[in-house]
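The chain below stands alone and is given in structure tokens; this is the form predicted on its own.
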Amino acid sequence: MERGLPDSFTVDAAIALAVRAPSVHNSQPWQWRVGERTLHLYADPARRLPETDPDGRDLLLSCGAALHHLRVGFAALGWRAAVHRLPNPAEPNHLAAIEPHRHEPAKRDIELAAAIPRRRTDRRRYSSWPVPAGDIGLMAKAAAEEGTFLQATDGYARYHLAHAIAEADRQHARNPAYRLELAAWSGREASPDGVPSANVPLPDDTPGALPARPFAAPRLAQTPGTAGEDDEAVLLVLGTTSDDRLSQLRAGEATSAVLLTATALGLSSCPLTEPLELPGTRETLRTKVIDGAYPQMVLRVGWAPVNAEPLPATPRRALDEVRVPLGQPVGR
């Protein structure tokens, strides 16, 4: 970049954070651009899932993901990111244009940002210590300073999300097109892309446990000892008020401060999106959830078991396939 704009130490190393983002089946569908005085986001529309993903907004959540982790590296290195969201309607992979400017890092950016290399999608099951009504309220704070809402789910509302959450999984074991793409993006060993079988853990048995998606070869244990405890994870519910592309992009921005404000706070997290990825499940939610506002991503919360195991990191895409001169077409 320009003097008096971040050298190119610093932009690799805010993107080096931005991709350690969750994206689904952790397909990474983004790219960066730098230019002379901004750094750009595009979606790559190669990496959308068709089966699990057919009209393309988990693709826009995993972008808005990394464009908030973006962010938050930046903040902590000493810069403000000014964003301008989807800048170019002739141009709808263009989902970011960030222009930086000098800013004195702030404690709470800096927690966030040493969150991010620590954490990790855990799809085991929790203890039963109960998630403190306090450490809601901050990540509902941080989702509602993103533009969107988080609605913890009890009672009523808790169960038709867990009856939508179990419909969706019923519909995708019936689809045999949805199974071939879930078990091509997952298993992986020596992949910079997918789910690995370390993270994915063996199925929970447990009565009453919620049914997770069937990701190929699983090999990681689930931790001794909480077979018979209840799991206390809170089941939490981002929304937005309206369902337009700019909606999207920014419930990814949401997930991410949800998550790392989470990570920060010790605790482990587990986004759910297929529930969201049938139009008559979303429909549940929207209509018997959150009271008419529209479900962008499910959450779950809670406390890993004192004896648990860490998990390793997923792997991502090497820096120089992510970050690509400013000319060159999306994808290459």
Ligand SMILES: Cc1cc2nc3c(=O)[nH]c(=O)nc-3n(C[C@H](O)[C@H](O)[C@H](O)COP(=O)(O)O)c2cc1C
The other form holds:
Amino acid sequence: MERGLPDSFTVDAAIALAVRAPSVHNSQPWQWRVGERTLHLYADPARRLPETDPDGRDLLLSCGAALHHLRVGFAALGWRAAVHRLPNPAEPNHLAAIEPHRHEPAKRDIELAAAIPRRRTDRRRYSSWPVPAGDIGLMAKAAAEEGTFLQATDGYARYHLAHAIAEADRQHARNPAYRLELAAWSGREASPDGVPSANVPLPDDTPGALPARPFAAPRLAQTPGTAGEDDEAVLLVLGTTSDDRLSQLRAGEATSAVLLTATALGLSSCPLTEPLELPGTRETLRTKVIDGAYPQMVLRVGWAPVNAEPLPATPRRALDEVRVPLGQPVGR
Ligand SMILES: Cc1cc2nc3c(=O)[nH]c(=O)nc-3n(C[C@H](O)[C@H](O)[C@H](O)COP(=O)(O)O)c2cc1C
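Mind pulling up the form predicted in complex with this ligand next to the form predicted on its own we just looked at?
In what comes next, the whole complex appears, and the chain from above leads the way.
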């Protein structure tokens, strides 16, 4: 079996795919260090959002999503990534050491990699077409392969989840420091990070619509003809059986696996983490929605209406900024 890092063109191509991963407020809180035989993923603590993400859970999820994107990129390029997660307890920001080994890409590797540049966080209303049970099953399988589980909500579980989303929105609205941080990271026009106005829809006034995170300066129109139509999005909760940092990193990998599976199926998706960022609403999800397991991510998944405009890709920081030589301190 061939070992050692592939050529730098292949490594850069895999990192370029990895950084297309979703991240909280598009904060991209990661750094990549290229060694002789191993590629390392580090969390960049300077990019944690203290008001939105006091526990650093969103940061770990974002880095986990980038790790899974990297694995998918390598797999499509002909390299299977052996991953050692949290390899050094003395260095908590060192999230993964990745050793690629030659392999033959499978059809699914190519399909998932092809979904990376097509995936978008779509915060608009979806259509009235229900998501087929078979598609939910495929997303649940993708989550299970990453050591987590995915639960579609209906009945009381969905009621409690919708209630928790609204309650988190109300609590955040009363927190001036949170609102300041959100405004600072959104409403952007030409910035390599943060959430651009072009990706934030005007508020959805339809009765019963779930409150969306109120990013600054929205300027994306809702799709014509969707007002008053039923939005048949499914709300999926991704959970783990423990709540340590490894579980949160794995939940980020699973989030990526579910989102890329959804994209490959033609589905639209949007992460919703407000109710997980506050202890009370997270506890509601734990006890009333997923039977005492630990909720890590909520995903809204559905079909975009046929007349929905394609969404622009959100920007990313330059590769030279996120790929640093081994030995340079994190955050430089
Ligand atoms: C951990 C995490 C939490 C997120 N929370 C939300 C959220 O609550 N609301 C939302 O609209 N988007 C949320 N997102 C989506 C990000 O804002 C989005 O990934 C980022 O702006 C980049 O855009 P893209 O996904 O279209 O590439 C979240 C993403 C991650 C990884």
